[in-house]
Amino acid sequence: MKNILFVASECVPFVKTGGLADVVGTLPKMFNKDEYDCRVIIPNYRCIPDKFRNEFQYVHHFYMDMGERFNSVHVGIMEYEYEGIKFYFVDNLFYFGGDKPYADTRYDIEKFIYFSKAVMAILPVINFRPDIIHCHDWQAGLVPVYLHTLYKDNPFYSGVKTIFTIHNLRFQGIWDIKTIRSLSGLPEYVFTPDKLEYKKDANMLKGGLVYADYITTVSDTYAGEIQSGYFGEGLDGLLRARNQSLCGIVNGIDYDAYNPETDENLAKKYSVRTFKKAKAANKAALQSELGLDRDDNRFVISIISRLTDQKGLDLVRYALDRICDEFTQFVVLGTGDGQYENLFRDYAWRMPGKVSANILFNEGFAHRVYAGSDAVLVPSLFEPCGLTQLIGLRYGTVPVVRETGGLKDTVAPYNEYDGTGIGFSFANYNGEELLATINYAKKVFFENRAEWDRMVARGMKTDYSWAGSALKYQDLYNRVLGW
């Protein structure tokens, strides 16, 4: 039996702000339980729904030191089994008692230093010695550092390997060295330019990248991009130096959670055999729900996203007047930067019946938007993996994407000459190119609907479930354990 421990700051169904939670909640379920004992540790946030928290079982509690600042900090351990996976929750009301998982940067730095050390301290108490600790993003960045410093002489941790997964390199956990050193209790020698030091500060993500046995990220293209100055967020040199221990494994989606054949949120369920009439019914229902003009011959294109610069919304703003022509309806679902929330509200006010701005997020409603749209737009500046395009394909909604990161890896562009491809894509970060690609998609939709329907069917048949990705992680685990 191989013991694998996932360490992360969020995980579905308990707490989610992004795709990281989907990975940590879904991937452990995909491994053969006769060969792998996969468990997960996350913080016991107060904002975890009570229907779960009320079922948590108390395991133990103790007190640990936290660097020079605190010599007795409470560490509680709660346990819960969900869908065959054992979850542990690090309990500390001071750090995890807020109504959101993240707060201001300084406070988050401290609580995830605490979390990383608590993870290490908990393992002997729960009597679980992992063969591999699989750490996710900067919040777990100090786990490999602690393993190779303060815990390196403890026989319990002897031979434990670490894998570090980058979900988004932009977020790194950076603060001044003096504060991080005093909070973490880490030795002085780790705060050097070849380890945690970064532009005179300390960088928790960098610590994970330096000390982990292997590094993964969430698509092949992103693994290459982050080794360049443009996408490397200041760490490209380190990632190039470690490129023999770096690979990309594209995320999957949960095919049970996203299944148009069984989805109770939809006006009409459908499969790859029945999507033509059912997509039309779902479009009509969505148009009615949003107060858009009821017309099956409109091209409904949606954005389902965090509303931030990273998602390419400055390109959308540039082209939006020309996107929203008489043949098109535009639906937005998401929250984020005020400038974009207000931009879409303004267009919805000026173009009733044509534009719908839904500045909120609701999972069931999102499913109806996917099912009722003809296309989903993902024009990101950078996108490590992206789940929107994968969900779109599952629901027969054609992705229009920029060729970056996981978008490039998962959306083969339509080729009208040989009848291949499952979406539309453009290469340069340019508003005119975005507009031209949307117009090309409209041309196929209006002038060659049979070809459009064949593309929809190809997309729905493409397998982006977790099964294939889990096999790649399994191979990686076996390889790392063989070193």
Given for the second form:
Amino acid sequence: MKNILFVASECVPFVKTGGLADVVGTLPKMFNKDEYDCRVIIPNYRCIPDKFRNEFQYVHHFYMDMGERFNSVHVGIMEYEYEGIKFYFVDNLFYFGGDKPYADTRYDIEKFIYFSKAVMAILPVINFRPDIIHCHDWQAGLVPVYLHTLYKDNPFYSGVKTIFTIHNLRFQGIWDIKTIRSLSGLPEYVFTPDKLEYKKDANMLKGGLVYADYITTVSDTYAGEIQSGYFGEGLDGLLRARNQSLCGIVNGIDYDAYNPETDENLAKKYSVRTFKKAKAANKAALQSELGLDRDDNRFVISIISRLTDQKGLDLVRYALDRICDEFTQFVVLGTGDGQYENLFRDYAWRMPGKVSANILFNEGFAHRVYAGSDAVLVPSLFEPCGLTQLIGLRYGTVPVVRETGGLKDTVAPYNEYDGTGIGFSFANYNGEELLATINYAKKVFFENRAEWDRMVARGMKTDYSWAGSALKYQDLYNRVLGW
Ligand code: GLC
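May I ask for the structure of the form predicted together with alpha-D-glucopyranose now, the form predicted on its own having been displayed?
Now the full complex is given, and it begins with the chain already shown.
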């Protein structure tokens, strides 16, 4: 039996701000249980719903050193088994008592220094010695660093390997060296330019990338992109240097949670055989729910996303007047930067019946938007993997994407000459290209509905479940353990 521990800052169904949570909550379920004991550890945020928190079992608590504070920082351990996986929750109300998982940067830095150290300290207490600690994003960046410094002579951790998965290189956990050094208690020699130092500051993600045995990211294309200056976020040199221990493994989606055949949220369930009528029924229901004009003969295109500049919303802003013509309805679902929230609110107010802005997030509602839309728009500036296009495909909703990162790897573009492809895509970060691509999609939708429906069917049949990717992670685990 191989022991694997996932370390992350969020995880469905407990706490989610983005795709990271879906991956961390789903992938552990996909491993062969006879061979892998895969467990997950995240913070015990006060904002995890009570229906879960009330079920958590208290395991133990102790006091830990943290930087200059000796033996005085509380670490509680809670445990909960969910869908066959053991989850641990690090308890500390001072750090995790807020009403959302992240707050201002300085506080988050301290919070996740604490979290990384606590994860290390907890392992002997729960008597779980991982063969591999699989760390996700900057919040877990210091785990490999601690393993190779403060914990390196402790026999309990000897031979433990680490894998670091980058879900988004943009967020790195950067603060001044003095602060990070005194909070973390890490030795001075790690704060050099070949280790944590980054433009005179300390960078927690960089620590993870330097000290992990292996680095992965969430698509092949993104694995290549981050080795270039444009996508490298200042770390492309390091990633090129680690090129031999870096690969991309594309994410899947949870085929049970996202299944139009069994989805209780929908007005009408459907499969690849029944989608034509059922999607029309779901579209009508969605139009009523959102107060849009009830008309089957409109092209409904949706954005379901965190509303940040990563997501290509500047292109949308540029083209939105022309996207929203008399044949089209435009739906937004998500929260994020005020400038984008207000942009969509403004359009919804100016174009009632045509534009619907839902500045919120609600999982069941999201499923209805997927089911009721003809297309889902993902024009990202960069996209490590992207999950919305995969969910769209599963729900027979054609993705319109920009060819970057995982979007490029998962959405084969429609080719009208040989009748292949499952979506529409464009190459450059340019509003006219976005508009032309949407217009091309509309042309096929309105003028050649049979072709459109065949494309929908091809998309629904493409397998983006976790099965294939989980096998790739298993291979990687075995490879790393063989070193
Ligand atoms: C981040 C990335 C997204 C990816 C997700 C899960 O949210 O921005 O592209 O799909 O992580 O890996």
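Definition used throughout: the rigid core is the maximal C-alpha set that superposes within 1.5 Å between two forms. On a predicted model such as this, the values are computed, not experimentally measured, just so you know. Residues that one form lacks are left out of the comparison. Residue numbers count along the first chain shown, from 1.
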request  = Can you list the runs, three or more residues long, in which each C-alpha shifts by 2 Å or more between the two forms once everything is superposed on the core?
outcome  = 69-71
